[in-house]
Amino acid sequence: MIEATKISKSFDDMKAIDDISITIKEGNVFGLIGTNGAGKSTFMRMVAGIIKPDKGTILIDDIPVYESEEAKRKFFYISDEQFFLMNSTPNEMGRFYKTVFPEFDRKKFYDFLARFELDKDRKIATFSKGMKKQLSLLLGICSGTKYLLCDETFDGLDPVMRQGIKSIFASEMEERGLTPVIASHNLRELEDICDHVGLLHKGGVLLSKDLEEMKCNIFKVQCVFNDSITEYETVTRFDVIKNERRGSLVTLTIRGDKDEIIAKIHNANPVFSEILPLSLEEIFISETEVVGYDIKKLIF
């Protein structure tokens, strides 16, 4: 487990974490979002122990990360620009990260570099940007740490590549409990990936949920009423986040247990009804307009 608590770090005049706390726990895949400044990327240095917090205290498995041999050996951390030896080969650098993780498995780490069609004898300065965080991300995966941070490393990967990664993540946490944390500016990037999900806005932490709870909490329902009356009645028995409506069909986003939304709708004998799955975007928007932020104007 990942813990950091009360931390905050300033450069300069400026405020980059100011005192949060986040508990990471194993076994999950826990998304970082916030925007560019909102501070993902300095958590993520702290985290893997390259800056030292100004006030509080990060743990990896009970074990303070600051110029801490035996925290770092748990971790694999891939940088939003990432580095490679110069003029070196994938295959070069696997044999690196051999004398630096004991546990890294360059058997698979040559099948993954064929699966994803990167020549191991190539020279990566000749890579895409693409290629090169698909490397950063093999390396990590097969370095066999217990955490893998990834900052930003989705980001400029196509949709068929970041569904090869999100494969390996799952086959990983299965067979061997890798806990992937992962730091991104896009909301949709992590919409099929994570457990639980963390948003940071100015230094702060916004929000931190598990998505289930957050799903099995908040519905989205579509209705069409008799009549205005019924409409009325059965809409003010619910805790509604959001009512909108296009034509004679309701569209209630609401908040409450889901038998007993189905069971109040039911009631009212509406003409049409159904209950619709919400994207975590929908998620966010209807969880941070209720603490008075527009998520929208932060995220997208």
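Positions refer to the first chain, counted from 1. Each form is matched to the other, and the largest set of C-alpha atoms that superpose within 1.5 Å is called the rigid core. Since this is a predicted model, take the numbers as computed values, not measurements. What changes on going to the form predicted together with the partner chain:
Comparing the forms between the two forms, the C-alpha position of N36 differs by less than 2 angstroms, with the core used for superposition. After superposing the rigid core, the Cα of N267 is displaced by less than 2 Å between the two forms.
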Second form
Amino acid sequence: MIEATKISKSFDDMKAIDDISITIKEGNVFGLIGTNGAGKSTFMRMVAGIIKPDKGTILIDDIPVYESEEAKRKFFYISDEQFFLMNSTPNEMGRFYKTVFPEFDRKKFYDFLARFELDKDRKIATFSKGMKKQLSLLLGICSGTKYLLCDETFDGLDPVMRQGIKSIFASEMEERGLTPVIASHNLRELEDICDHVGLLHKGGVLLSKDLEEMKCNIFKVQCVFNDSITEYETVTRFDVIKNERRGSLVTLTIRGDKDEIIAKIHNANPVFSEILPLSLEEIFISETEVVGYDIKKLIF
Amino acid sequence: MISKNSFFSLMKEDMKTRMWLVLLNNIILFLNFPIAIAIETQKIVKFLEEDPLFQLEDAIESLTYSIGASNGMTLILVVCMAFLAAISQFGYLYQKSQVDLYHSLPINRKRSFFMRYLNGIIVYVLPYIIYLLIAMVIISAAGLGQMAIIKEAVLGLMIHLVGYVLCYSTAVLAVCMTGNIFSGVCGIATFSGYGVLVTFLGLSMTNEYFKSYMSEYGKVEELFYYFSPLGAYLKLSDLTDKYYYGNSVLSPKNIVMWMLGCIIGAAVLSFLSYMAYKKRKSESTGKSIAFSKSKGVIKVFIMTMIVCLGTLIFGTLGYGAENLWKVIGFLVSLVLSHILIQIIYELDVKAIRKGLVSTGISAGLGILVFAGFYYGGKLYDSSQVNWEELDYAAVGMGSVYGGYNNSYYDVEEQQYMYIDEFAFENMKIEDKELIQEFAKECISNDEQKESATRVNFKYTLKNGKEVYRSYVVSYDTTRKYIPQLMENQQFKEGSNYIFKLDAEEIDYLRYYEDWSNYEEKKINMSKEEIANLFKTYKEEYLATSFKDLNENAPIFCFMPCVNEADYGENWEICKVYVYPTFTKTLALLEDAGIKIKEVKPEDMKEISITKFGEANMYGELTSEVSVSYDTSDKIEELEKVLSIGEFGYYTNFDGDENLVNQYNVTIAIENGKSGVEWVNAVFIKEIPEWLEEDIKNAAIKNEIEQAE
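Next up, the form predicted together with the partner chain, please; the one we just looked at was the form predicted on its own.
Below is the entire complex, every chain and molecule, led by the chain shown above.
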């Protein structure tokens, strides 16, 4: 478990992270969302032990991470600006990481390289941006660490590659309990990967929740009522987060138990009713609007 | 924890990423050792075969220089390699992506530092040893393998290694303290060159404000060796240089002490580098200075130096209004250095509004430095030694009696030295009252600039401490004290080089038979006869009164010489002037077949006097007026104030230099063989009033003629 408790970090006079606490549980894919300048990279760099928080503690499996070789052996960090050794090839990078991470699985690495059609003897400098990101992810996965910290690594990966990485994540999580932590400014990039999402804004955490939990509690219902009195009586029975009307079609975003919501709608005997799936984006909009933020301005 | 094997694997991996440096160092050292030595060895072998004067000792000397510690080219290359290695090993700190990679790896800062630091040394030392060995094989294969060369090569390896580590550690510290490559290079230059500036400033300020300070006997220039790693390395290298210091100073103790000092210095710098590396925040990448708190301190150090130097430079440029230009220089250098440093610090022109406190402190310190030197100089110039503690003293007045014998060839040091240096080495005047009185008068009239000369004092105290002072003194003062000094036997012994000469070391004597064409001839004397001549001369010189020495020009001069096999030339050690009163010496010379000419008044046919005008700013004489006399009454009168003969200039110990330099006097003498011969003379006393009048009239006449 990665535990950041009341951490703050300032650069000169600018506060980058202000008193935040985040817990990243094992066995999940943790997504860290935030706009540019929200403090995602600073948080990730602190978790990676690159920079030291001014206040607070960061523990990786109960070990303070800064300057700890033991804690640092538990994760592999992929920076938003990946660096590869001068004139190196994937093969040479694999050799380098093998000396740093003894658990580095070179066989698996070569298999992955073949699967993703990356030439192990080609100079990395000649790779495209996307290929470099793939390579970084493969190096990270093969390093055998418990955590994989990815800063903006998924942004820009094509859907096929994302799917490939996602399936590797799934198998690695199952096989050895890998916990990927992915920071991104784009919510849509993480939608199909993350289990748990933390939202950073202006150095603070707006929310941190399990996606399933959020999905199970929020529903979108479209219906047409017989009359306005029935509509009013029905709507007031729900915990409505959002109420939109287009002609006689009412779209409600409701928090609550799915069966209970269906039952109440049926009782009102509407002309038409339908429960629609919510995208992660919609869930976030709804959740953050509740706490007074217009998330569209923050993320999209 | 990472095991030892992993640590070395990491070092290996790290080295792989720096193959360009490995390659560069190999090329440099390959050219500097095997190739350069092969070329030199081939030349030496040829010289040995073809040139009979070129001996095996010469070959060894040449090769030991090339392969040893004092080779200047190796020194320059080592410094460059050290700086490059530091930037290569620690330059990753300037790039965020690299910092992210390396600082997220499970290698703590301590391990990371030592891995990089050691690799930076290995990358130099391994190729050095390999190519040195190859060079030694080349030398041995040419049949020149000698223990002396091996010793020098090992010493060179050690000294250059120490120098490399010293420069490398300095550069590593600079890199760890800065956040981008520009600041890093500036940092390396500052750390390496600050000592040079301190020394330059110290010397300039001392010369400006400590008027009686003798820089050649001072310690200020040695600041460079202590305040700059380059200086310390240079000193260490020079200590092994026979050509630079001479055999007498080549002391193993000196070398070991300096080497120890350099090792301690390198250790301190390495520790500071490690601390800077450990404490440095990763987020400082891209900034100018990694430690924001050190910004102000560094700025104050640099600015104070620039302000002081700027003030001095402007003061030197502003001829006639030095103080005004010093103030302008102070303000200009303060503003410019503030702007420059702030822009470098923040990479933003708007930053010039910041950092005013440190600029204020720098200005204050600059004023304090100047005030310190100004008042310190006043105190120093007026201070005297504790006369109770004085053991003996030496007075150097080479510029007063300089023409007499102002330099000599030091056989041990193999170079010409000024007579003041000889005086400081050998003169031991114990007459404290005389010295005290003379010194006090020198202090009181040190401000005089015109018609003045320089008098140097060396005081040796009873505790062995040596104190040096130099004063600008009027000729009136020197005229007053020279007669007293010349009656002092210790002064005489310490101001004439013949008292140090060992006749055994002298190969032969020579003299100028004909001064008009400087034709030299050897004096036919055995070693015993030379020793006897020296002994007799010394006795007569010491026995002769100042009055006799002063009023009678020397009538003969001989030069003791040595054969210097190393150079294939003969070296004249000094000139020894013989006075007419030295009858025994003259007799010995006559016994050796020398005929000595003496000019008598009755032989003089005409005296011609030319007076030169003042020199203009280009050093050209503005006018010259000539008069001549052939009547016996005028000749007799002039003869009384002239010192006649080729050595006339070398008398007049208490004379006025201006009097000698202003007039050119030639005398026509009846010569039995070829008619008339011209002989030079100088005024040794005030010129007669009628002569001054005649010169004035001649000048007026010249002007009228020119106007017509």
